[in-house]
Amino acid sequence: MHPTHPVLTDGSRLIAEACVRAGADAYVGYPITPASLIFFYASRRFPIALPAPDEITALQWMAGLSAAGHLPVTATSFPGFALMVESVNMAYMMELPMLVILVQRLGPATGTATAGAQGDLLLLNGLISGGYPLPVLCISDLEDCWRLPPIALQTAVDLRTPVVLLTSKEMVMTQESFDLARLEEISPVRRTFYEGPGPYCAYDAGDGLVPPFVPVGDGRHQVRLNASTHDRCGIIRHTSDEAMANTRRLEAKVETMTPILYTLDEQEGAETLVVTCDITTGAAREAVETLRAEGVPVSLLVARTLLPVPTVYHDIIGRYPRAVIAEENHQGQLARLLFGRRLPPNVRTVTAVGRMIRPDEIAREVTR
């Protein structure tokens, strides 16, 4: 018999925990609810935990702690993310590693901070001006709380960008009974620097996507980094061909090397797949094994990465006669994401706003 650890925990204690084993090593805050327990966390176990005065200052601050070559995390609800914004495209546009956090509550607005909700997902999708792709995760249950940080921090490593980690507020803050003997071991992010000849150009990509890091203050390199339209080392060249190239590179390297993270539990003989992401997960779990038990084959798919949509989700959904979408919004923004406003006639579905979704409605869908 294996060992078991069981605790009370939130979603919050192990996402902290996790990037700091990770190797995030900075945490720059303000706190805002149902995020607030995050940064707490975040301030007794990062090396540097810095609580910024406002929301724009927090992502300017973590633009300058990337730059010298840190790792940095914050994490934040939609009234402080429309705040960082413009920060966030700067940081993209720069191409400067870090982690957002983004726990959603109930909107529009200021909305209900203790509400829980899944309606961000639209925003991030048009987030960065021009149409760009943002590499956005999502957590589907406590593993995920543990499993997905080191994966974003290595995604923002890797591709030299912002990452949004997605979750909500019953994720984050609500106490559930969890056996720590679960959870593996963290590795920390692997990171390569810059250490060939000079000059050096910060964004030369060479043959590859994303071009070698050199932090600021190196004292071997001359690091221009801009956030205006540039060319290979950084310098202003408004459209030119190769200012347009490098600009290009940003779409091409996220679209191609974004991890696809989901789930797929089939059942043989089954004609509706559930999909379903985030906090709606434990619901959609619970109503595939109601059916099952009670003959009606069902297949669920988990959805972890959101943006940019894989393709893969589009041809297993295709496979099925019957697709159930189920999440916590008013408009279904999964459904729009991979369908558009118009969708097909064998997708449905189960939405709830201001509360979360029961089993039983996901089920009563699937048999309708």
Second form
Amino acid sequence: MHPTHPVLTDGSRLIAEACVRAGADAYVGYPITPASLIFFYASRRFPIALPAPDEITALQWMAGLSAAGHLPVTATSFPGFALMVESVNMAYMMELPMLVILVQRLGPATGTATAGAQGDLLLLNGLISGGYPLPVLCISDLEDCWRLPPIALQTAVDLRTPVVLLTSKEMVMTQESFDLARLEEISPVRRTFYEGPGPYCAYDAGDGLVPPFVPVGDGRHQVRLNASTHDRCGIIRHTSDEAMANTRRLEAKVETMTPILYTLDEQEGAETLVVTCDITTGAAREAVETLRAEGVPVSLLVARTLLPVPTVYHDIIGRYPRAVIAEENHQGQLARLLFGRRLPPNVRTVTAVGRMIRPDEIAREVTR
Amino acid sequence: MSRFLVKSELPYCKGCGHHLIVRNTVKALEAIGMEPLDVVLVTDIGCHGIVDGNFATHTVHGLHGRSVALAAGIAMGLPPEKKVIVYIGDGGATIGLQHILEAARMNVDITVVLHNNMLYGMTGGQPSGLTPTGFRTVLTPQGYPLPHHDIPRLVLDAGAPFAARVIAPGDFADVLRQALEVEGFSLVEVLGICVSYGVKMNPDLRLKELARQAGYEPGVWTGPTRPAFRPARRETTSLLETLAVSQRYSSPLEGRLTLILGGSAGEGVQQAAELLAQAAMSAGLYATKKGSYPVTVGVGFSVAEVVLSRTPIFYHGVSQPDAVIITSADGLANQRERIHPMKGGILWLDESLPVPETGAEVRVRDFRGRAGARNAGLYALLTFLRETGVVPPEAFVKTVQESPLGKHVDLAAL
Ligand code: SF4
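Now that the form predicted alone has been shown, please provide the structure of the form predicted in complex with its partner chain.
First the chain shown before, then all remaining chains and molecules of the complex.
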């Protein structure tokens, strides 16, 4: 295919533009490598862009803006994200839509700020105290930088929840030739505020799983938001039946309503399925192309919804005699997420730390 | 009962100073003639925070110490006719001190009511940053050894237009009214007593006397007035508009070429590599460019990896480069491990540098001498193109000319 609108761009630019086109109106940022490029673009593009004095404040401002009816976004990396964790829990419990873009870099701790990694998946699994699931979508290429932010924002609004968009340094900082003509138009997220009769209760989901939203400050309905265990109306409760049912609803809505996004590129006769996500997708695609050109049939599963783990991944992997899971961390975090610490004998991992996984490493494991 | 309350019986211990704060808040709100739904009450963690259920206003109950930042976010997101009030304790003010100072510095339109009973009531009476010297707590039965923060003074220093301290009991509704009428940040510290822990540990306590000894002087202070901080909504333009690279040249490259440009930070390595990628695109190739550098951007190495390809590039890492171009000692030191095992390919090396051990063909050239350190990378890439023809050199020259760099560098003259 001949490009029709070729540009040299990084993923950060596409992400920032896509967020704004999808209706995100406020960006709250604190600089951190490798997420600062998103901050830079967002500061030029968002209708409201606020530099926060630290990442706890950033998330609190976002929660406040969200409570007031805005749709806020931030981007950070592990050290900043670690500071945000309690506030992400708060927004989860208050049911405030927002998007947190987590750009992974090499850890532990400050690690190497300018080296990529895929090391934060297991941190996200269990981030919400009590084990409640948080929707985590993962970008696998430049097209995803455009396609996924609107889906993540729509999910945040539809589910009234923070959503994490997971990515990594080389995904958002590497410049690539890219054909903008391949990008589809983005429509703003669909969002309505409750305007019906009172009394309004901020956590009364009726027959559904997600309560209708009214911003604080509304002139007709009193809004009570609460990060502590609360009843339907947002009043603090110890462990009443109503309050516990409300907390359980948080799990039910995320488990059942998070969109399931993946690409399955299957080849007839393939004995091995390569499973991957994020930046390693490029190496996996290249490995698969090379293998197929050499006459080795192989299939590829690119996971975009990482949490809650779609059960369909187990179904797909189960159809293959062998699976190779490729990811840029030491432990095989995606593999552990799927299978625990004891991998089935027919599941292998290709891992690397401090560098990108090469296509030949994946190809070698497939043909081993 | 006031229209600001839905329940008049408050959830506090009998005799707790917090009762007075609620009563005076309600009185102040009535005095300024607000409606309950024009008010957002943001509460922190602590005994004061369980009062939400009594208020007929909007209520938001957040995390320990973060209420001021949360309220700042709400205030920034609402029109100015809405009033945002924060209830926070001395413990919350201790853990969240930065949020208070930042909100004061920014002059966010909120009113903070600081319930200072000089200890953590909800968790059993531990000392906070506002516990005065000598005050006895469960953890300091001999008396607290350190001085306390003076929050009104701190917020005034940070730029708050209004701060006050009152000592309960008493009628301080008028001070609260003044605070609520400020357009911008205001704070009222209310000194009170926790009857459960404060009195238990300090049975002979006289609040006014304690306040005097501790230097907790009551008062109303004002700072210079300035407009409240409100983020304005801006019209912005697309980030994608000025980016297109048009194809005007052609390249003989059939497969893929991987290239490393290694030099020193501050010498334009990344920009030069980016321009090469754009030039390659103008010659009909796919291209990727990534950077590697230490966290300090003005010192040390700067390395760029470029992939040029006839077909789409999915993997943009470079393991065995076809070309390595080194313009400085920093670049050489950083890339030595990659240069050493090279079995083929070409190494272009600035003539000032020692020739490293390598299986690559080595071409020593004068980059720094001819073009200067700042343009050594650009000139080295031009040399590479002149000697290989992978991309027409004129495509690179044109790309540089049309870039912001074009005004400063005459590449064609080199
Ligand atoms: S424990 Fe202390 S601060 Fe808490 S309600 Fe009782 S008296 Fe008030």
